[in-house]
Structures are given as structure tokens and as C-alpha cells.
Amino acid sequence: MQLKDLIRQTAAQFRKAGITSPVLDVQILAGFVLNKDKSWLIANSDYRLNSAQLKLINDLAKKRLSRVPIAYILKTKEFYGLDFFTNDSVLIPRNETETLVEWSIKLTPKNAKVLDIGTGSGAIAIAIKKNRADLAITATDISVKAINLARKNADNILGKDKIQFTTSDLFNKINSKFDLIIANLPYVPNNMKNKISPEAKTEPKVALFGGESNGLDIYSRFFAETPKYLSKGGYLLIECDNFQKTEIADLAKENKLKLIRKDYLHLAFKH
């Protein structure tokens, strides 16, 4: 079978299944098997696949048809220009979360101490360290599996022992203050479980759902503890849903944190 026919036929199956980027997804899977980029696939659309290549691509396509995310199928995801190992024990790094990395790089003083809570795959902490080697970064997660994966990513991208990883439920294993705290905690309301995408339903629930009604149960507990661990004049950066901003700003104000920056999904506070 020629490559162009495979892409056309598989994309049609993806489209029928409700996959929102059918052509791109099959190109990614084919490129992975062939070890070629998108431009090569387009320029060589008449390339004839051998039986082994065809089987491998079709096997991956079957997983995608069952709505397994591309990142879980290929076990890798690009974030802030870096390639991260990923699996279904962690949330897939989102492009929009790169904003937290950008803000961290710009706001954090030289040689500062940084705490990344809910690190998951380690994407935020590792991307910051890659661009700010002067920073002393601690990264935590409630999941042992997540910490193990984050450490693997850090060793692969940065080298050994560049970030301190700790299994912790928010601050319960933390005993010092930090100049910057970053938190991308679960914030999807529990009553949204049936409304998220089929792909999101394959991600770990502990990393997605933040409690009843407004989804801010975990953030409420987090904000109550934050002032004890954030240095005076230090910064707090978080990700949340747009509709939660007012309530989060109120939580921050109650705990003597001043809102200094915001966009659609992110808020920055100063202590």
C-alpha cells in the first residue's frame, strides 16, 4: 500500500470515530514508525509501505481509534522544546502550561529556590531548570509512579541529581521556604467527569479532578498552607480554569497574596 492511501483511509476512520485531527494523527503515527517527519511524508506520499511497516502503523491506529491519546501510544510528548517520557500514570503535558515555564524563567531571581507541586512528568520543573541552571528546584507529587517518571525525565534531559524529587501530598514533606512556588493541581469539578473528552478519560483521575462543585477543594487546602512556605516577596504561579479565577483570587487575598498577572488559564501572585 502506498503511504498516501494509508493516510487517506486511516484518517477517514479517525474522522468517523470523532477524532478532531485525523490527518495529523495518522501522520504522527506513520512518521513514528518510519522515523520520518511530516515534510518527508508529504514529499514521499507515493512511498510503498512494506508489510511490517503497515502492520505497525495499523496496530498504533487501532489504539488511537479506541481514543488512547497519541502521547500514551508513543510514550513521549514534546513540551517547551524538550521530549518527555509519558505514560498513563501522569497527565499529558499541555502546550498551554508552557506559560508557567515562561513566567517562572522571567520572574525568578538569580539563585532562587523553586518548588513545583504536582509535578507529574516533571515537565514544568525540568523545562525551567534547563533554561535557568542557577535555580535550586524541588519537585513533588502525591503519586510515587509520577515521581519515578519525573526523575527518569530529569536524568534523561538534565543529567543526574539536578532536581530534588519528593513524594508529598502538597506541603506535608516540605520543611523550608521558597522564592517561587508553581502549582498545576487538579481543578476539574467532579461533576464534569462525563463531559471531558474520551482522551482525557484515559488520564489519571487523581491528576484531573479537584473536588465537588467548583473543583477547588485541593486549591483551597493549598492556598491555606502556601504562606508558610513562600518567602516574603516570593511568587506563586498556578494554572486553573477561566471560570475559577474569581474564587481563586479571593482565596489568595485571604492568605495575603497579591494578584500581579493573569491570562486565560494562569494566575501569578506575590507574597
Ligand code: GLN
The other form holds:
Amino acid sequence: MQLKDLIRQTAAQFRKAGITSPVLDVQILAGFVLNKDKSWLIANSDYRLNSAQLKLINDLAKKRLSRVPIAYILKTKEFYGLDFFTNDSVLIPRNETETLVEWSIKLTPKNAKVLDIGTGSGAIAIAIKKNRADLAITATDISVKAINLARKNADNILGKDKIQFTTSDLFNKINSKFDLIIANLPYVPNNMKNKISPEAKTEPKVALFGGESNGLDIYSRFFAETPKYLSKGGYLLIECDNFQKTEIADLAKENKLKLIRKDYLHLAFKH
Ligand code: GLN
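Please give the other form, namely the form predicted in complex with the ligand, since only the form predicted on its own has been shown so far.
First the chain shown before, then all remaining chains and molecules of the complex.
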């Protein structure tokens, strides 16, 4: 079979299944098996796939048809220009979260102490460290499996022992102050469980859902403790849903944090 026919047929199946970027997804899977980039696939659409290649691509396509995200199928996801290992113990790094890395790199003074709470795959902490080797970064997660994966990502991208990883429920295992705290905690309201995409349903619930009604149970706990661990003059950067921003700003104010910056999903505070 020629590449163009495989792409056309598989994309049609993907589209029928409700997958939102059908052509791109089959190109990614075919490119992965053939070890070629998208421009090669387009320039060589007459390429004849042998039966081994065809089987490999079809096996991956079958997974995608059952709505397993590309990042879990390929076990990797690009974030801030770096390649992270992913698995279904962690949320797939979202490109919109790159804002937190951008702000961290710009706001943080030299040699500062940084804490990333709920690090998951380690994406935020590792991307910051890659661009700011001067910072002393600690990263925590409640999940042991997430910390194991984050450590593997750090070893791969930064080399050994560049970030201190700790399994911790929020600040439980933390006993010092930081100049910058970053948190992308679970904030999807529990009542969205049936409404999220089939792909998001394959991600860990512990990384997504933030409680009943407004989804802010974990952030409420987090804000109540933050002033104890944030230096005076230090920064706090968080991601939340757009509809939660007013409530989050109130939580922050109650805990003596001043809003200094915001975009659609992110807020920055100063202590
Ligand atoms: N924005 C993410 C989503 O909708 C949720 C990320 C999170 O809970 N921290 O999939």
C-alpha cells in the first residue's frame, strides 16, 4: 500500500471516531514508525509501505481509534522545546502551561530557591532548570509513579541530580522557604468527569480533578499553606481554569498575596 492511501484511509477512520486532528494524527504515527518527519511524508506520498511497516502503523492506529492520546502511544511529548517521557501516571504536559515556565524564567532573581508543587512528568521544573541553571529547584508530587517518571525526565534532559524530587502531599514534606512557588494543581470540577474528552478520560484522575462544585478543594488547601513556605517578596505562579480566577484571586488575597500578572489560565502573585 502507498503512504498516501494509508493516510487517507486511516484519517477517514479517525475522523469518523471523532478525533479532532485526524490527518495530523496519522502522519505522526506513520512518521514515528518510519522515523521520518511530516515534510518527508508529504514529499514521498507514493512510498510503498512493506507489510511490517503497515502492521506497526495499523497497531498504533488501533490504539488511537480507542482514543488513547498520541503522547501515551509514542510515550513522549514536546514541551518548551524539550522531549518528555509520558505515561498514564501523569498528565500529558499541556503547551498552554509553557506560560508558567516563561514567567518563572523572567521573574526569578539569580540563585533563587524554587518549588514546583504537583510536578507530574516534571515538565515545568525541568524546563525552568534547563533555561536557568543558577536556580535551586525542588519538585514534589503526591504520586510516587509521577516522581519516578519526573526523575527519569530530569536525568535525561538535565543530567543526574539537578533537581531535588520529593513525594509529598502539597507541602507535607517541605520544611523551608522558597523565592518562587509554581503550581499546576488538579482543578477540573468533579462534575465534569463525564464531559471531558475521551483522551482526557485516559489521564490520571488524581492529576485532573480538584473536588466538588468549583474544583478548588486542592487549591484552597494549597493557598492556606503557601505563605508559610514563600519568602517575603517571593512569587507564586499558578494555572487554573478561566472561570476560577476570581475565586483564586480571593483565596490569594486572604493569604496576603498580591496579584501582579494574569493571562487566560495563569495568575502570578507576589508575597
Ligand atoms: N487544563 C487541563 C485540562 O483541561 C487541566 C489541567 C489541570 O487540572 N491542572 O485538561
